[in-house]
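Just one chain follows, in the form predicted alone, and it is written as structure tokens.
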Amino acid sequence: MNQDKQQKRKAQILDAALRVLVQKGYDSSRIDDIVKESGMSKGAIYWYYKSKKEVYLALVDHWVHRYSVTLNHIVEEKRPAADELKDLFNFFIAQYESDTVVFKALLEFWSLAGRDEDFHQKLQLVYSDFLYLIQKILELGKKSGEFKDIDITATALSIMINIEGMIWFTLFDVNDLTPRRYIQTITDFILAGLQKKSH
């Protein structure tokens, strides 16, 4: 089998472990319930991935190489910060808008790196990579002027943390507020904090 074909099968494989896990939870799903989703029998599965738990380390890294291409291009882009921190917010309100299934996710991911090892690691990996992100537009914005002399680590964590508030509207209703209107204010509070005045 060649490598595309490879490539296609582990992707059916992680998109359906994906349905499954927002759906039953990980300690409740099976790799039945990911054959029965994939369309995919047992031992194509088991030809890929050892475990279940192997299947849902690997869709963290799927996830992960799914959005690190745009979000990588977001910063390196010749833009001014304040744009390319917009950006970043407005591409995580279009996943949203688009489909919710990676922020519920997210929740199980978080419930798994609080009592499994190997989980808490692949997590950490991935939060560092995302707040080192955020922290290249904010040195940006601060190297060109355009941004106060601010404390990078700790802007960048909270503007993570921001980010991540949207799981929130999959789990509540927020009466009238959406998730678009909460970022946009979110957005706009954060660079009123970061911008000087002249901008």
Contents of the next structure:
Protein chains: 2
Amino acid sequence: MNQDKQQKRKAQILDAALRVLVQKGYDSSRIDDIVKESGMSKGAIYWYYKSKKEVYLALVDHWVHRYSVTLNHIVEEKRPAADELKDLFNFFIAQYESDTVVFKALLEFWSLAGRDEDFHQKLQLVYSDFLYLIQKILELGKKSGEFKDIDITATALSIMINIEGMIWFTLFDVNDLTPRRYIQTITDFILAGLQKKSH
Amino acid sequence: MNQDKQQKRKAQILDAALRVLVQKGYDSSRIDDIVKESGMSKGAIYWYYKSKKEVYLALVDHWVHRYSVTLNHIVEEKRPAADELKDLFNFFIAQYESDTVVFKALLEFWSLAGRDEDFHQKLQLVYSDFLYLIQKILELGKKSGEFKDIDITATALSIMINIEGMIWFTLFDVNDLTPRRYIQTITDFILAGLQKKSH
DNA sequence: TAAACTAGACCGACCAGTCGGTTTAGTTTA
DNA sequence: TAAACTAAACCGACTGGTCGGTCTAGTTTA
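Now that you have shown the form predicted alone, what about the form predicted in complex with another copy of the chain?
Starting with the chain above, the whole complex follows.
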């Protein structure tokens, strides 16, 4: 069986695992749920992954890989820092509007990171990279004279937290506030705080 | 047995439940863990609460009640909106610095809200109230002419998300960034975005 | 024909909640 | 005031069910 087919099979398992994860949470998600959801057999799942935990660790990698391609692309081409930030926000809006399930899963992984060292290590790395990426944008804006002299680390974290905060919309209602309007508001807000007055 | 003793017993259970919750997560937390942690017997716990779920639902109420006293106090006395906001932030810094365990538990409750209707309803209410409180402060600042004409709902949510974002520090490391420095940075940031230029 | 499966029985560990019984604190009786 | 009584508070062994992971015996795919 070729690599492609194997990748498809793995993706089939991970897709099922993702759906199960957001419905039940990690601890209450059953291998048999993944069996049902994926349409594969228990044997097949244990053929590709050696344990339940391995499945979910692979799920993190799967999505990190998907996201990092686009994210790195945003920073690579040199443009005004403000535009790069906007692209970043827009990417996550688009992501949210096309499918909220990944955001829901994220919450579960945060929770897991708090009590499992393997998940903690993996996510620590993911977030270090993500923060580094935002910091690069901020530094760029600072060096080019586009941005004020702000605390880059703290600002980067705030930006990240506001993006991750979209999880909130998957959980609760806020009057008629949409993620799009939310992100647009905080984009304006953040840029107002960052940019030097141009007049 | 008098009310006081009963309340003490319940607090003893809830304290233990909180510690167990952050160590194991909801689904993997065992009644026997609470037994061990509280020094009480299984029978005693089931005497006060009819199920595991009831214990944790009571835990939410317990802390909501504790927090709401202070929070409402901050808004009650009429002072400049910026000062009220600062007090809000300072309250959560103090809270975090004295004990991070409640922040960790919060994450678990968010996760639970995503898959359990009872927890969802309870937290929806908690957050509606909290958002309402922040909105009141923002409206106050707007009416008094202290603040610009911002999107109150979206700004309130962003403030809340940045506060809740302190959870991040219980999970991961960011270079040498502390919650205090983080909150101070975003306080400046937010106030800069909100306040009218005073010169 | 070897790898990639399917179906599902099975094992051992684990655990929420129950229940029969005991203790404690307080009240009534004689 | 001491014995008898009562109900709340509490104890912990036990049960019925659950589930991750294994394994077997056969089938399909490339």
